[in-house]
Structure formats: C-alpha cells, structure tokens
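Below you'll find only one chain, the form predicted on its own, shown as structure tokens.
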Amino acid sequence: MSDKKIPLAGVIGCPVAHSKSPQLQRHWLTAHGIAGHYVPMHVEPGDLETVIRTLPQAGFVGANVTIPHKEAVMKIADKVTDRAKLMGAANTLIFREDGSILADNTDGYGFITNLHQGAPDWDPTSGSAAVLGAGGACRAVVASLIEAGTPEILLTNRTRERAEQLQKEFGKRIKVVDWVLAGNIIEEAKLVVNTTSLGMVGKPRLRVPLDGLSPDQVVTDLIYTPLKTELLQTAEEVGCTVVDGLGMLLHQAVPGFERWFGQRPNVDVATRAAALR
C-alpha cells in the first residue's frame, strides 16, 4: 500500500447541501485518475475559524467557500489576493505547505470566461453593459467587466443606495440608475445581466421590461435554477444570444481545482452533464 496523502477539498457552507461543486469536482477527480476527494461541509458561522484551521491538519489542501461565509474568511486567512479583496469577499482557500492560509476570489474569471465560451462574438469594448442587482454577485461582475474594458456600466438595484455605493468604490464608468428604469438601460446595452435572485426557483418573477431586446445583444443570468429563466427565455425568442448562469458556477471552480490537485480541469460537455446530474 502506498503512505502517499490522498488530497482532500471540500465546500464549506450553512447550508451545503444544495451545492452542486461535489459532483463537478469528483467528475474531475475521476476524468483525471486523481486518488482525491471532495466533500461538502456545512459549517455553523461560530465554527468557521475552527473548522479552517483544522482542515490543513487533516490532509485538506484547500476549500470552496460559499454563503453565508465568503466575507469571514477574508478575516481568518494569512494571505487575501487582490481581486478578493476588490470584490469584498472569498471562494476559493488554498491550504499552502507552509502552512498558511490564502484566500482568493475566482468569480469574476467564472464569469468573463464563462461570456466568451457562450457568446464568443461578444467584444467586452464594443458598448455598455446593463447589470441588474447590486449584491455581492455583482462585485464580481462589474469588477470583471471594468477589466475587459467595458465603456460604461449601466448598474441598477431595487435599493439605489446600494448601487451607488458600488459606484464609489469601482469609478466613473459606472452609472447608477432607478429601477423603475430598468427597461430603458437594457435597451441601451450591448450586453445584459441579471445578478439578482429574482427569477431564481422559490424567488419572486425578474419584473423588468425586456420589449427593449434586440437579436444584436448578449444576454447572461447568473441564475441556474432554472437553467434558462424567464428572461433568458424571453432573450432566445428575441434573438439574443443566450448564456445561462451554470456555466459560471463552472469556470470558477477551474483556478481552486488546478491548485489543489495539480491538473487544469476543461468545462466541456460531459462537465455540464456532471453538475446537472
């Protein structure tokens, strides 16, 4: 028998149990032929600290975080990269050999590349992109768009004083706008996203105007249950090209996997059926 480590990953969550990153990552361990693992831990929020410094202790060599965690971690890691630390929150923990701790935020990458796999034509410089939602999704996003080089960001939130705090933090290219004229910037816009849950399965409907779509635009919604909403529905039959929010969930899983076992996973094919399955 071999005394090799078997690495170990994880998700850490209040709840957990939803999560789909188990399945995507043990597709991956399997399509690899890594003799790891992956678990998903639900964490009460007086554990964490706990719980994340132990884990290193029992052979895990990093961690997903999700809700309602991905700001305390910031707190408890040695190391915060800089992206984590534009957008104000973690997902990814990478357990180092010197034992420290560093954690990192792969949401906005999930995102952009994502975009470019779903709607390859689609220039981040060639217009304005309409943002629906002013939540911590949304940092990611328009932390990521302002990189591709996005001229303007049309940024509207049920609770404007949220959006304009974004608007403080990350500059000039973006421009706060009252919900009630929603329909108008997704109009304007080359591109449209929805951060918000609304639409989401057990949430209330997205009631934004959409008769402003036109076939020319790119439309992506960070929900993926359903998989394609209402407004992504109503987009296709428009003409748009369409992105579903799944993919996202994807691609931002790639940097933490790469690390943690040494090998770059592909979102292909048979990674949308494992996470579907």
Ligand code: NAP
Given for the second form:
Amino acid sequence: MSDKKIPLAGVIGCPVAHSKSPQLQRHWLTAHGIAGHYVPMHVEPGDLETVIRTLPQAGFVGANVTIPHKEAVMKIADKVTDRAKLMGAANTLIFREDGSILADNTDGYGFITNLHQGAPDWDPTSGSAAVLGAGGACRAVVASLIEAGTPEILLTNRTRERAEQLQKEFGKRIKVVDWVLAGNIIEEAKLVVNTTSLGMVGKPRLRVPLDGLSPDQVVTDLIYTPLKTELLQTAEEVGCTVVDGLGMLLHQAVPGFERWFGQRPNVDVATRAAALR
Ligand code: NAP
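Would you mind generating the form predicted in complex with the ligand now that we have the form predicted on its own?
Now the full complex is given, and it begins with the chain already shown.
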C-alpha cells in the first residue's frame, strides 16, 4: 500500500450545510483523477483558531472559509495577501509546507472572470458600472472593477454611509448616489451589478425601477438562488446580456483548488451541473 499522503481540504463555516463547495470541489477531484477529499466543517467561532491550527497536522492542504469566519481568519493567518487586506476578508486558506498559513480572497477574481466568461464582448474600460449595494460582497466587486479599469462606478446603497465608506477607501472613481436614484444610474451604466441580498429566495424583492435598461447593457446579479432573479429576467426580456451569480461562486473556487491539488480546473457546463446537484 502506498504511504503517499492523501491531500485533504474543506470549507469552514457556521452553519456550513448549505455550502455548494463540497459538490463542486469533489466534482473537480473526480474529473482530474485526484485522490483527495473535500469536507464541510461546522466550526463555532470560539473554536476557529484551534481548528485552523490543527488542520495542517491532520493532512489538510487548505480550506475555504465562509460566513461568519471570513474576517476572523485574517487575524489567525500568518500572512494575508494584499487583495484580502483590500477586501477586509479572506475566503481561501493555504497551509504551506513551512507550516505557515496564507489567507487570500478570490471573490473579486471570481466576479470578473465570471463576467468575462458570460459576457465576452464586455469591455470593463468602455463605460461606467452601476453597483447596487455596499455590503461585504460589494467590496470584491468594486475592487475588481477598479483593477480592470472601469472608469466610473456609480454606487448606491440603502444605508448611504456604507457606500461613502467604500468611496473613502477606494477613491474618486466611485460616485455615491442616493438609493432613491438607483433607477437613474441603471440607465447611465454599461454594466449593472446587484450586490444586495434583495431578490434572493426568502428576502424582499429588489424594487428598483428597471425601465432604463437597454439591450447594449450587461446585467449581473451576485445572487444565485434563484439562478434567474427578477432583475436578470427583466434584463433578458429587454435584450441585455445577463450573467448569473453561480459562475462567480464557481470561478472564485478555482485558485484554491489549483493551489491545494496542483491542477487548474475548468468552469464549464458539467461544473455548473455538479454545483446545482
Ligand atoms: P451583506 O454584507 O449583508 O450586504 C447586504 C446588502 O444588501 C447591503 O448593501 C444591504 O444594504 C442590502 N440590503 C439588504 N436588505 C435590504 C433592503 N431591505 N433594502 C435595501 N437594501 C438592502 O451581504 P453580502 O455578503 O454582501 O451578500 C450580498 C448578496 O450577495 C447575498 O445574496 C449573497 O448570497 C450574494 N453573494 C454571492 C456570491 C457569489 O459567489 N455569487 C458571493 C458573495 C455574496 P444596507 O447596507 O443598507 O443594509
């Protein structure tokens, strides 16, 4: 029998049962013929540091991190990437051979790669983006749009102060607009992004005027339950290019898998089907 170590990885959350990461990562492990395992780990906040420090000794090469631990792991890790610092949260841990723990954030990568895949003609530098919401996920969206060269980000949020805070951190390319004027910025933008939780199953509807949408726009929603939100449904009827939020979830998982298991997985039709199973 071989004494080669079987690499282990998993997702740490509380709760974690809802996570699609195990189906997704196991699909890639099988597709690449890798003898590894990926498990969901329900970890209470008080146990987080002990668990993370113990995992490498148990054969883990890394982990994904989800709610509510994304901020706390930054303090536990030995090194935090610049992009995770910029986003104030980490979603991917890499347990390195020297015993140190690296924390990274791949949400921005997932967001922008999903857009390029779903809307290949979209040029981030060609015009402004209207971004609805200013919560945790919005930081990744804003950071990646700035990095991609989007000239202006029209940002609106129910609680204006949160949008103003992002403007302070990310600078002049962000223009804060009052929530009641959300319909106006949608009309002006080349790209429309919903980063609020409005429209998600179990949450209130997104009640923003959409009559300004036009067929030359790209519209995306971070929500993936349902896959086709009312926003995407309306945008599709208008003739816009629509990109759903599932792809962001899938693409953000790619860098972690590659670092842990040594092969870069594809995000394709089979990957989507695996995540939806
Ligand atoms: P969050 O930090 O809690 O932020 C929620 C956002 O929604 C805030 O901007 C909040 O505005 C707004 N909001 C909530 N209820 C509202 C209401 N009744 N009226 C107006 N605005 C309201 O959440 P998050 O982590 O950013 O996640 C946001 C969404 O993105 C969730 O649906 C999540 O599932 C999804 N997401 C998807 C991915 C992916 O990979 N596709 C990744 C991350 C997140 P206030 O600031 O005024 O409260």
